[in-house]
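Just the one chain here, the form predicted alone, laid out as structure tokens.
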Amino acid sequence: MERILKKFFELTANPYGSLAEWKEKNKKKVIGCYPMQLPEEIIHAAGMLPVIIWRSNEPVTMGHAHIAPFNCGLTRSFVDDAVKGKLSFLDGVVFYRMCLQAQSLPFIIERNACPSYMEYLYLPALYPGASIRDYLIEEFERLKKSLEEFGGQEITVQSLNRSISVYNRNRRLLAEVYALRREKPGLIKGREMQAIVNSSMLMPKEEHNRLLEELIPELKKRSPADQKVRVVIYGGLCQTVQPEVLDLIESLGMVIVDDDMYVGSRYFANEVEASEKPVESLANRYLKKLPPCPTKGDWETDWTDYVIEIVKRNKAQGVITMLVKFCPPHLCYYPDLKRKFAEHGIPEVLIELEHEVISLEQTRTRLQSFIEIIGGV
């Protein structure tokens, strides 16, 4: 169990390292892909590893001089890990227009670090009717048209559908391992989860998927901490939490029992169903609804129900935001699932990320006034 986790640790800690060496050795081309809506696995179908596009442990320098520090830490350590030449293992990038500040990222890179391959998807909102499911599969056969001749290598119906029941294992085991989690609270730290889900979307699916059967079994062994605080975590959306801020919620004898995170749950919600025209099932998964996501544009679909169920389910005593800061659709969201938590009588606080600097110790206090205001330890 310890090797397995510290080989995730290590992985998502040097990606580039990492994925570079994976790259000489095994001879193929690394794709990466921005979160958090993108098929995967017509990349992988095309003979390519697709990795998720993650924020680096640095700070951000020459990046500022390419994008304006009011954007979100992602996409600002994404641009300055690109001019910086980090990034030039990878062979090609794909984006989508997820949000205003993810819009402007295509044009930054092309003009100052420009891949092998790049390709810009428009994915729609969830807005009604059947034209915007149409159009949602254009955008995916245009993928796999453009992956096919860039890569040489045709993407059969066969070959999707191997690819879907590979990525569709990994959900189904990463559901498993939040299921012992929910089943025994403390038994799996908060950062250790960060770092299953996290190395999910920077190695082959089907060396993860070994190494979570050879971890599983070996967790159950464990036996769970003494916490007495259960929480939920939610937010984070597009990229990982720092994992001192995770420490710091268990060390004040709080437990996290359950997420509502893109590097979390939100990653492998849903499987896809494989079928004679398997693009179309990768545009279903797209257009589910739960979770629900605020860069979709689906005004019909209550997040706050969604995080109040996930509340409820796992008996917990309160929610804890991580509101990424200068993302507006977490933003945007922010007062109505504070006013609704409130209704509801869910204790709820704040913490607000930043991708450089974050104040532990202003951390610490605000999750402190929390226990004392759940009346916990």
Second form
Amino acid sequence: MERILKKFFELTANPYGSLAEWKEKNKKKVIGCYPMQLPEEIIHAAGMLPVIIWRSNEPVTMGHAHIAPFNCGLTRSFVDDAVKGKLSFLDGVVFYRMCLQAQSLPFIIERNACPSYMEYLYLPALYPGASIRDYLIEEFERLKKSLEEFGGQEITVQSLNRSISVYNRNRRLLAEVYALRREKPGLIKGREMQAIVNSSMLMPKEEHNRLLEELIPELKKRSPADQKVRVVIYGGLCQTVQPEVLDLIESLGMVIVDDDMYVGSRYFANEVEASEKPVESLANRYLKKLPPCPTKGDWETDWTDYVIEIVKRNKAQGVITMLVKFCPPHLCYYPDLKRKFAEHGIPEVLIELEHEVISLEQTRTRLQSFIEIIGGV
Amino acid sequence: MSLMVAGVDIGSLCTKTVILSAERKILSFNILRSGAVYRGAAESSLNEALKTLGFNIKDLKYVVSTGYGRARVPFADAEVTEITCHARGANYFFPEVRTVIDIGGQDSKVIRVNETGQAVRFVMNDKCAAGTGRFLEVMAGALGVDLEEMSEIALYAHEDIEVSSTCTVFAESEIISLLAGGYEKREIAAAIYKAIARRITGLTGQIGLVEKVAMTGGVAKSGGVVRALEKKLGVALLIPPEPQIVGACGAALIAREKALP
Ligand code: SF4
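Form predicted alone done; form predicted in complex with its partner chain now:
To see the whole picture, the full complex is given below, headed by that same chain.
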């Protein structure tokens, strides 16, 4: 078990080296994907390795010549990596209309990382009506076609369905790990859980599935840490949280029972149905309203209700907002979330995630005050 | 000797100590500039407070530390955050208070308190020093006056001018250019207080203003800030006789609960 977890930690701490090595060994193409909504299965079916782009653990330096310091950590770090030449192993990048900050990136990446393949999808906001679905299917078909041309390999219904089933298996296994934690909070540390999900974004799913199949029975043998104040964390759009913040939560006497984080339960939510029209099935997954995503512009679904449901289901005593600094989609919804948590009597605390500096002392004061409010002194 | 407990609040600029009796009476207190060594400051401040009573650390039944240096006080029996302590301390002085505005040396907080003195919710500005005690010191320095004088001259401001409230460094250079532009110190001083009031009002808005409202922390000693804030918020602020020791007092109250449940 420790061996597998170590592998996950190593990969997530330094994906560059591992991916370049993997590529060299397997002679396959590596395609970077914008986080959250892309149908990775299509890239997988084209015989390539889709990886979700990540935030490096270096401060942004040269990249600031190209991107404003008030962009979120992920976008700044991605640009910085491109400018520093750290992304040369990427054969391609697939972008989509995710948020305003992410929209200017393709030009910068094209100039500085010079990938051989680039595609930009216009994934729609969730307005009601059938035309959205038709349009989305067309976009996915367009991606499929361009990947076929780039890879020189046809994506058949069978191959796409095979990829879908590999991805679904991964979703199911990750959900199983989450169920274990829910059953026995403290069994899996916050930083371990994050590395488990994050590594899935950075390695072939077949291999990740194999590792999870080995890991799960081992995890079951562990005994959980003492029962403590139960909390749910949510937010963290597009990127990981500094593991030190997760450690801090636990060291102050809280246990994370569940989450609504992108590098968390959002990544594996909703399987894709197997069907004769796999592209349509992929579109159907995108059109699901839950988990609510602030980048999908769906004003009918209430994000707070969704988080409150997770809180109640897990009998959690409080919620920790993991807000990526300068992330407009999350910021736009935050006042509403905050107000509704208060209306429901759910204690909530805000932790702002910055890329370069984590002021751990201030974060400690916030979190410690929070636990004093919930659990007393 | 009857039971005695202490609360020590190690803030970014000053360290404060309160010695409390079993009957919750403040027996003595001390305020000291923190300096670079938190441990030394905590010990010195505590010793000073005890000296006036003729006792020493051994005579204390329980010590609670709070403030940014709280984790580094080896003789403390427990550490509690300043949020919880300011709430408890404000409730001690004014049981009817539901909102506490605490402006310290380098950060500011607004805390919602319940009738038992427990913090229920809070917002903090812990990212920058704008609008804090340090901000005031820098601005007074730029004007070439001391803090009391600054508060005094602002009373005589005739003209309404604005300085930005977002950054200590920018505000300082703004002040220098206002001085160069021929503005009087009194107008600038008033503008500085307004800037702080604007900032704190923004913070207060995030959790809502429920009366009665107390102000704690060293900045509550600045008449200029208090006047500007009362005007902007439209409420009267309750201010304890020594606002700087409210956190330490809260810590001492918690120490007393722990020692005598
Ligand atoms: S959605 Fe938020 S976190 Fe994601 S790229 Fe946009 S600003 Fe950054």
